[in-house]
Amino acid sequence: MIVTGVASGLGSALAREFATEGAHVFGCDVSDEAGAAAMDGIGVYRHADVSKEAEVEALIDDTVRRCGRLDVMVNNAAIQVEQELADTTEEQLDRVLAVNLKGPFFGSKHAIRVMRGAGGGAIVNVASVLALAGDPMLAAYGAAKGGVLALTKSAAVKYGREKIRCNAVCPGDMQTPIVEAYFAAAQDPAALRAQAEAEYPLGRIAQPREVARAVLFLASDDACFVTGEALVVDGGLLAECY
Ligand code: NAD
């Protein structure tokens, strides 16, 4: 199995949950040093750049020649630009949409084509809250995250009859680095994180291995007959309407 984005955050519990369960796991990211760092003593690492379609379908492709298969491909990785939409420069946005987008299409596109001919796999995309709902600094973002439910979906019933199921998931924030620094840049980060945590039902944000057992789920044959889903995993934000 294929996870994006091992150097950090999601990337790496995913890449440590499915070694536990006994997966040979590939990790690609651009950072190689914490890549390489992260798959020591649970897989292979591999340096790849999801933007660009040529290093997307060459992981792929080396993953099945090393691996003979490939079961599951977790399209993780992804960047984030704060900026509201009025200010997203023409940059930023091909930039988002280049790494959080295209990034999972090409990730769902090259592992359909080698799932296709041996017999089915499992596609799971990592989304966002912020594809159900809006957040005025991360237009872009947000923007790039509803086209990976869209591509979900498109994906699902597309290729659900030669036994790819394609799913999502959609996280709300969790204690990665890209939120400890968010907090960190504040006047009063002990205060931004309380104010934060208030904010869910389950009064604190997500440890990133929560998350990462959903997608194990969404992966494993206990997901059998779910298929173009997008699995909200945010501790119950969205669904308080106040
Ligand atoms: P992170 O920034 O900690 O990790 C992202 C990883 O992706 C990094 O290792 C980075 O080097 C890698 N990456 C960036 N550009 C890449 C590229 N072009 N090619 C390959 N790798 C690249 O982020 P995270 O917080 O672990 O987020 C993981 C996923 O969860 C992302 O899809 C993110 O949008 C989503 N998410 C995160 C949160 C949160 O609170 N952290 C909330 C909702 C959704």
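C-alpha atoms forming the largest set that superposes within 1.5 Å between two forms make up the rigid core. Numbering follows the first chain given and starts at 1. Only a predicted model underlies this, so the values are computations on that prediction, with no experimental measurement involved. What changes on going to the form predicted on its own:
- Once the rigid core is overlaid between the two forms, residue 180 counts among the residues whose Cα shifts by 2 Å or more.
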Second form
Amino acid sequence: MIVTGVASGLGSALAREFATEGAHVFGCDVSDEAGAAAMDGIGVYRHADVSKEAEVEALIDDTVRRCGRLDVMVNNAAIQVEQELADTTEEQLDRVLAVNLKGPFFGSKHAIRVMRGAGGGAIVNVASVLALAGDPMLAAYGAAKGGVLALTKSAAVKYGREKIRCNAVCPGDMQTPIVEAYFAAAQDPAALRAQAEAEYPLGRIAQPREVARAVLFLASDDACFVTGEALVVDGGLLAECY
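For the form predicted on its own instead of the form predicted in complex with ligand NAD, what are the coordinates?
Left out here are the partners and the other molecules; the chain alone remains.
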């Protein structure tokens, strides 16, 4: 199986959780030192920029060459730009869409290519609660994650009869570097963190492992009749606020 964006945060947690369950994990990132460290002792690391189709295709082909098949593809790699819509530059938008939307598109495309000839498989795309609700400073990020949900449903509808399931998870805030950077960009990071945590009915943001376990469920045979779904893993945030 493959996890993209394993250098830190959710990607690193995903690789560990799948490895703990006995999976042969191939992880990729563009931060090679951190990515290799995250995969040390649990799986195989390979450099791949998910915004470049040729690199995603090569990653998947290498995995199949080594393992004989690809059963699970987790499209997790993402970046974030803290910028309101009116101030977002074309360059910023292009970069966010390239990683956060083209990445899952290419990952799904080439995973399907090899899964359909091998009896099926499971794809899990990491979206966000911001695919379902807005954040004033994350317009590009939210737009990309909304696209991920549409991609997920399209793949599920088209390829279900070939025994390929495609689902998404929509996490809220997690204790990851990307969320830490969001807090750090505020004038008062501590106040923003406290405000964010207070919005959750569970009174805190998630640990990456908690979201990783939800991904593990969607990829497993326990979810064999689940496809085209967006599993919200947000500590009740959307239930209370939207």
